[in-house]
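The form predicted on its own is given below as one chain in structure tokens.
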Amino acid sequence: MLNQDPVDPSLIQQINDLMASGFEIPPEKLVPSAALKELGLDSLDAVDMLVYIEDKFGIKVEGEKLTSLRTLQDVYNLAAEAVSKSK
């Protein structure tokens, strides 16, 4: 189960910036409820996204958690959980 605490807005903005630049997704589509598939991301893109997030925040995310990512909110939660564990 991923962390359900509120995610820091600056973390959300940084992830949205990564998604917009790395995957050419229009910023207006980057809302928490957006399904990754609806954003045009497949499983290979999910791995790329994870690498971007790890590099950007200097964290390590457990690869098996990728299978639980369905929405952008899941991505935010996963990143926030990894960032909090790395502190």
Second form
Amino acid sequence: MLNQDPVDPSLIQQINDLMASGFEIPPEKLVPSAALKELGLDSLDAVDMLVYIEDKFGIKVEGEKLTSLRTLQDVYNLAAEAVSKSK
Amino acid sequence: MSHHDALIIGSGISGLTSAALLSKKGKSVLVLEAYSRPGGYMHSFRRFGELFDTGAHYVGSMCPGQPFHTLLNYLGVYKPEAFVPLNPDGFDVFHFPEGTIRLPMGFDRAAQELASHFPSETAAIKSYFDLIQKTVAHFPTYSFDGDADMTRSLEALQTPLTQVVEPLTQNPRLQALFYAYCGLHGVRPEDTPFGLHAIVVDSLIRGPMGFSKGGDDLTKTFVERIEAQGGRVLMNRKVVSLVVNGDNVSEVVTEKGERFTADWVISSLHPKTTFGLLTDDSRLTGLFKDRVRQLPESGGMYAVYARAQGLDWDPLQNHYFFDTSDPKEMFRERGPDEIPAMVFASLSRTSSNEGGKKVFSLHSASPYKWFERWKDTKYGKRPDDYKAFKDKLTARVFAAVERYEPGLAAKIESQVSSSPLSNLHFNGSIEGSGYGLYHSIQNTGARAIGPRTKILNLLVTGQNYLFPGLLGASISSLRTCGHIIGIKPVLEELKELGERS
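Can you return the structure of this protein in the form predicted in complex with its partner chain rather than the form predicted on its own?
Shown next: the complete complex, the earlier chain at its head.
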């Protein structure tokens, strides 16, 4: 399933920046265990997130995995997995 | 003020499909159209006594049991006399500098014909057609299979056409032929989602039909059906705002100041237009608004509508005139002083093509930027330099065709032309684009916008949210309306009807 290796801190930072600027989420709420739903994000936001991550890192994320995202850590893992696959 | 189950903005084929489907399911529907006539890209018009179509040139998968035939039949708008089968021995004729290829109907015949032109590529041709047929089966709103494997369709929409074709054949001429239909949606082969391409090719090869009475006739049938089911279609009702109250659109306001309410609002307008109508867009995130703002548009079209005498064209064929068979050059943007890389010719299928008389339209890519300087001038009152520029473009379109049809210009009796500005005037398409937003892998599949939005009762439909063209726009409404009436039962009924046909 998802890559369980520790995620590159700079990748985490970039995703947190996206959450703060693109979705206007207060930075203090951006902890790995935060549930996306609790952050006010829904499946439509997940699509925007996918588009942003793909464009920012020049990678392809498997679209169907979006539905399984629950926490911020899941987003980190999905992005990290896509980045490592593209290398 | 009247209240409806669903208010539908725009009366192109997606708006009309939504209205016909929802009213069939017992919902009260009202369609609001800005223009004085319904139909959007299905508009026909008369000039010098001839009937021309702006967008309804031909459509695929129209034989009994095939998707579009089944869908129109299901919606109660299929009339056999409105359609005419194109020439089964060659419905599309592709002209390249090295020779002409006629594409016959049916995969076996098409493969045979292509193999006769490319004898050493028989395996590549077979693999290509096999892949197309396998791929389309994964699209639930095309195969009408509610259990279709969506991971496969999403994957096919993430895969560029070139990435499928290049490993199959190194022959640039065969590659060019495989890419030729990109002219139908204006997306370059390297950006074209293979899934979209597969549906275009599959539908055309299996069931190509023309409109024997023009696109207006299908529009009329749709409107009659919607009205028979209790719905209404109102003209001259330009929507100027969607009043947002809490999580929902509470009112739809027209230019005339009328206010309508509905449980659901379906907009078939471009996303840039739709989301711009919201009185309060604070439910949209900055990221989403940026995405919408940055969506690229498909190119504009320059069209010449003409009547000629003594032209030996079969009314039941279309022609694609390519100036090059170099796959890297065939969809490169060219300047107004160059010959167009491709011209698409579609003949009128009405009974007007008798004797030596031929009525047809010629379409070529023409970016909006060529016309932008006249954007503030009014339709019908544009200045002389605009007209002079159009004359120049008409001459270059004729020149592109004359390479294969010498003496064409001398055979023209009457002609009139349209530019992206005309399209902007009649259809309100952003930058006068021919196919809505640019349907690249960047804007399709998992990355597409809609059909749901952050405004809970606002859904979107039409070619901008799924695929371009009459078929794409129409099936996008299945997906959209599925959020109101449930998609699975509709797909099951469609499947059953298709199997019975």
